[in-house]
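The chain below stands alone and is given as structure tokens, in the form predicted alone.
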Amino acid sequence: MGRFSILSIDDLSCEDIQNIIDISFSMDEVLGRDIKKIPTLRGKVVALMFFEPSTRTRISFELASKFVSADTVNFSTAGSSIEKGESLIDTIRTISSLGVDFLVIRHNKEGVPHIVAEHSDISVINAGDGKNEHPTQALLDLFTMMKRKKLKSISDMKNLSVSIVGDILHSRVARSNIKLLRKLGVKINVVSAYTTLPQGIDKVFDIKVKNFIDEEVLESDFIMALRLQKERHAAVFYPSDREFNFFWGLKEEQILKLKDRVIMHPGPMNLGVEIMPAVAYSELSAISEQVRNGVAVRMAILFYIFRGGKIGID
């Protein structure tokens, strides 16, 4: 198995993205079977190394690994040699020596997955690094969009529009989605308070920035809400949750009157803050679909990495 890692959306060409989406459709079909398993990665080992709390991503990767017949090892800093002062790099070298083939890592510091990849021969998958990126979330969001619109080719995405609403400054999901969607020519609006918006993001990514939800945002094909990343806030960025909801929350009086729109959220949700329950659980919502699609896409990612960036299912 050639070493192939996914650390950033920047690592992926449009061909890579299309291939992963194609395999995701095949894996989605596998998940519809009574026996949700293929033998492709039998005998391979996936280590899940999460330094931050996670429900969706961790369980999704664990299920994805099992459904492609890989074995999984869960690593926890509690009780590990890191608590005794061992460096992260030495821990990675130890894990590599034990025969792990894939390392899925989430860390609260930006760039850690890149450092890990530089110091090991394991294929590394970035499951979120601080405020930087979350590439597999962006890929599953793209897959969800394509399924909702019944698209097969990523080239058809260029005709669509996406508005991302919420705490852009602290969101790795926003960064990865913006990078991915811009590669595909999607029209993007980002909507945020001045204090939760990265300076110059409109010029860096050639996207439209708005400070309030307006008609153009509500006319987007997809509207993605982001939660306030309070664990990353070193200061107060808005007066109160109630005021944040008033100005930037997705509310039923705005959303439920819309037609042919799709509401998304990467989770976990702060219901009543960035999104109201009536919106989150409406027919317009694809939030549960995002969670389900995460398994198929992560199966596809493991498969694609195992094949060294080649497509085809035996």
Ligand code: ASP
The other form holds:
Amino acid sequence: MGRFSILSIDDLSCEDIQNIIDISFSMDEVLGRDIKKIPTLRGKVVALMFFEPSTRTRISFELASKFVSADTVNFSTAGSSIEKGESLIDTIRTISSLGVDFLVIRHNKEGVPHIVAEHSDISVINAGDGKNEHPTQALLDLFTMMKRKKLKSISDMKNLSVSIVGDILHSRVARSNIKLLRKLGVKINVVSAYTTLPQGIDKVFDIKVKNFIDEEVLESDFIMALRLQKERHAAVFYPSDREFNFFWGLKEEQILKLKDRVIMHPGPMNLGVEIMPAVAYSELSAISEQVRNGVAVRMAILFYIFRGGKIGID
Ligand code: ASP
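Having seen the form predicted alone, the form predicted in complex with ligand ASP:
Every component of the complex follows; first up is the chain already shown.
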């Protein structure tokens, strides 16, 4: 198996992105079948190493692995030799020697998946590293957008606009989405208080920065709310959840009157803070589609890496 890791959106060319999207459409079709399984990764092993809490990403990687016929092994720090003082690098070496083919890793420290990839010959997939990146979330968000707009080619994304609202500074989802969508020429607004806006983000990515939800934001094709990443707040960035909701929360009176707009959120949601329940569960919301699409896209990613970057499903 060729060693190919996905640590950042920077690792992917537009051709890779189009290929992963094409395979995701095929995997989505597999998920609609009675027997949701293809044999491609039979005999391969995927290790799921989550050093941070996760529901969607972990379960969808596990299901995705099973649906492409790979075996999975779950690793958690509690009960592992890390508790006995073994270093992460030694743990990774041990896991490689045990015959694992893919390592899906989430860690609260930025750059850990990169270090792991350097110290092993396994394909590593970054499932979220601190506030740095979450590339598979960005790919599933792109797939969700393309399905909603009935697009097959990523080149058609350049006609669309996306507004990302909330705690941009601490969000790996925002960083990976901005990188991916800008690669495709999508127009982006980020909306946040100054306290949670990375300095210079407008110039680095050529995007518009706004402090409040205005008409232009409400006219975007997609409006993505982000969770307040309190576990990464080393200081007070907002006076209170109530104040955050007042200025940056997606509320029914603004949103429910919109036509042809799509509301997204990577989950988990803090209902009543960054998004009101009536918005999250409205017809405009693609939030449960994002969860479902996560399985198809992660099947596609495993398949694509396994094939060493080639497409074509048996
Ligand atoms: N689930 C996403 C992540 O792991 C978003 C979040 O936690 O707010 O980054």
